[in-house]
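Here you get one chain, nothing else, as structure tokens; it is the form predicted alone.
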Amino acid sequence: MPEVLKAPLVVEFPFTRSLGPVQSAFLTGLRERVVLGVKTGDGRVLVPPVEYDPVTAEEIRDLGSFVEVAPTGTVTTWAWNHAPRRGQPLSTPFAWVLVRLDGADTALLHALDAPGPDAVHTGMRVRIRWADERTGAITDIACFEPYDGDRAEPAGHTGEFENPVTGIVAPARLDYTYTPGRAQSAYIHALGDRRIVGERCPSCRKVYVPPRGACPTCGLATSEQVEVGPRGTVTTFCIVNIKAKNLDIEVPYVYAHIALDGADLALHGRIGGIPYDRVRMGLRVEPVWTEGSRHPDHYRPTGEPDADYETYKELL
């Protein structure tokens, strides 16, 4: 029985967003060692600030609504944490804490540097430890630390700054262990032998490549393997003009849907061996394998006459 495959899979991308006036003032303030909240219509001070009152849904955008609060505060609740904290200088373990800063009516979530869980309790006094280098992000607060001094008095900043932070880039990352399952494991094993296999539906008799283990039309399980290709027909394509990070391919290049001979579902692949502006629907292509690769590097023209439109129109 073929080996069931599994491999690590990382989905990672930078998420870029604009801030708006409220979050811009808050993050710019952190860069300048100033903590700002906003005052609602009934006098509550919300930290972190929000654009809308969570009780009344009233919009809060007036610059006069900003209120500077103290860098000192009180722990309202906490949880001890044993896991590593990615990308942060704080050692493990540490505590997650909700801190109501002096002058605020809501609590801010952040990390507390403490020697152990016995040193943390609800009601303990803490203060902000600022990061040495600050860019206008929540990580400008390196963490909170225990504090037994007097309450710090804020200077009363209005929320106006030079060179305000107007946007942030937040990296998003998901780590998986991916198992392709029976059908796709067989497909990948076949690619290792430079063969392309699909599976046929027992009802509609369509052959799907790559196989999914079930027919998406009939909903029936598939098990009959069918070798297809290796040649095929370009059914549609796009010209890529933006160079992808960590992809050593010069732009422009063409990515296409390719209906392999004997398949009823087009797969996608890069087209090479031909100028990008000469790629066309109906172009006959074949896979090009590189040494050690488990899948075709790209597809190139076979030199055959173009396929007739009637032969692939149902795959468009």
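Because the structure is a prediction, the values reported are computed rather than measured. Numbering follows the first chain given and starts at 1. Take the two forms, superpose them, and find the largest set of C-alpha atoms that agree within 1.5 Å; that set is the rigid core. What changes on going to the form predicted together with the partner chain:
- With the core held fixed between the two forms, Val240 has its Cα displaced by at least 2 Å.
- A displacement of less than 2 angstroms separates the C-alpha positions of Asp53 between the two forms, with the rigid core held in common.
- Positional change of Asp277 between the two forms reaches 2 Å or more at the C-alpha, relative to the superposed core.
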Given for the second form:
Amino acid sequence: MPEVLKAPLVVEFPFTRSLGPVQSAFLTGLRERVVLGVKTGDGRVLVPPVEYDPVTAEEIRDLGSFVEVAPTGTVTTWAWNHAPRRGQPLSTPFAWVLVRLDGADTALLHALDAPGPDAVHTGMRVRIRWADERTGAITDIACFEPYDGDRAEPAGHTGEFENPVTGIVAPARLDYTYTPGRAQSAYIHALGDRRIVGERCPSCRKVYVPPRGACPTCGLATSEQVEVGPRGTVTTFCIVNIKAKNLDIEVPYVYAHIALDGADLALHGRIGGIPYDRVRMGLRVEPVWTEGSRHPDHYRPTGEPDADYETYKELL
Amino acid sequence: MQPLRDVAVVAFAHTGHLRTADELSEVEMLMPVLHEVLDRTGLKTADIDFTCSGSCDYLAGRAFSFTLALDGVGAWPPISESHVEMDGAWALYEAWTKILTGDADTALVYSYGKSSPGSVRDVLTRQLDPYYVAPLWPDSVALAALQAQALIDTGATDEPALAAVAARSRNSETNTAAQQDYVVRPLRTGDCPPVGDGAAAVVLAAGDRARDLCARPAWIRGIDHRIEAHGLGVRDLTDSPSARLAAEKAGAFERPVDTAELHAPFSSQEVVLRKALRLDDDVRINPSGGALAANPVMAAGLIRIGEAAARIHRGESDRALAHATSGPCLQQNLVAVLEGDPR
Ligand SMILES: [Zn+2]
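Having seen the form predicted alone, could you give me the form predicted together with the partner chain?
Now the full complex is given, and it begins with the chain already shown.
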């Protein structure tokens, strides 16, 4: 078996969320160094605030239900994180904490900046350390810090602010090591030799290109390797009129399903070497490899007569 | 309440624990398990009335991976099929419901997870509240550690007791576990699940069909799942009222069970669950080793149901409780009660 192929894969996206009235007031409050909770029907104060009572499911969105709480509070549980990970609030060792702020009945998750685990205990008093730059996000709280002063008295903010934040953008990034698996690895290895190799189902004898390791009709592993093409037939196509980001191809161009000779599944590729409005179903094409490329750059007409519809109608 | 139909787990198969399956795609890892579970019953894909799977694209970072996994089932011509972006235990719940409606007499349930391509501790942060929690990137071990410390603060356990849970799960010496490094204190390496890849599948069948397919079917006497508030600071992390309620609704407290397969990825969570599910020392807990021995994310809960059923199939249990969890700190819990016919 050839070596296992691996490549880095990064999934990264700005997670953009709109806020309801409760979240908007809370996060705008953090920007203004005000911590707001909501009061439930039975008089509990929830911090961070939510739109529905977690016990009764009663809706809480009446602005009159906002209650300002203190930036000081008590640790209800903690965990020492000696090796901070990317994105976490502090880059030096810290304690994760749940903190019940003075005036609240529930606890808020955040980080506590402390010199070591011996300096942290359940019941200890802490206060918010505000971030220097605040945008209306949970990270406007930089972290908590130990505090032995008096309980701070909140000013009784109503929850109404100038320019409330209406949304957040939370960047997300996850790093993976992608491995294509047995069948696709073999396919990619063959591409390195400019050969297109599919796999045949042991039961229905269909040849799949690119192979995915299993026959979707029979639910069986494919293993017999079959070289297909290089020539093939356009079974269907579309004309791309919008330029994709980071893609150096002039629009309009044609993207097509191509049934390579010997394959029972069409793969897709770009059609070049012919004006876009001359491409048609049944057009015979062949791959064009460019220097250093690990897959065909595009497919071009072979000049053969068009394939008869009957020969490829099952592959549409 | 008695279920509308008698439905049983009639076969179970799983991959065993794979640290990494990087030479295999997800469908390549899954397919042998599907074949094994079907072989045990003699059924073919065409004989299965309903197929339901559980998986999560974020684990391996492969979009729509569950559709590629369907290639391993043989889903053409089209089959009646569904998917949950959850542990396969919840796929089993959906399949059980489908059979109760009378629309199906047999169901194939499978799940798989490849955690090795990514960093599962970080991946799981993306399931958290996106406004107040996810931007802080609290990883799965950190959240479990907050729960463990809360439990220690109540006096319900301590670090040596947690090490003993971990050692029993892995059949190893207690004292070596206690000397392991902290991952996030108070949880040490041994208190945390191994990261790995795996897949599992079960076949469900109703009534006489189940008796035809299996010498001793594991009848699902009750199954229920419940969820708690998503705010961690709203919950009492030292208790699991959702697990208790699910167990009550599943009929778990009507008679004692002899075996319990608990989906407790962290040693401290076993302590919480034993109390919530009222399991005393007479009950064999996790004879399979549980999630501390092997934790293919998205399959580990279904494996608990499968392992409990397999003990009934083999005559090693007459009445077993199987539990699955989802979300941080045992946020959501499913409980199934399985029974074999009297011997
Ligand atoms: Zn086939």
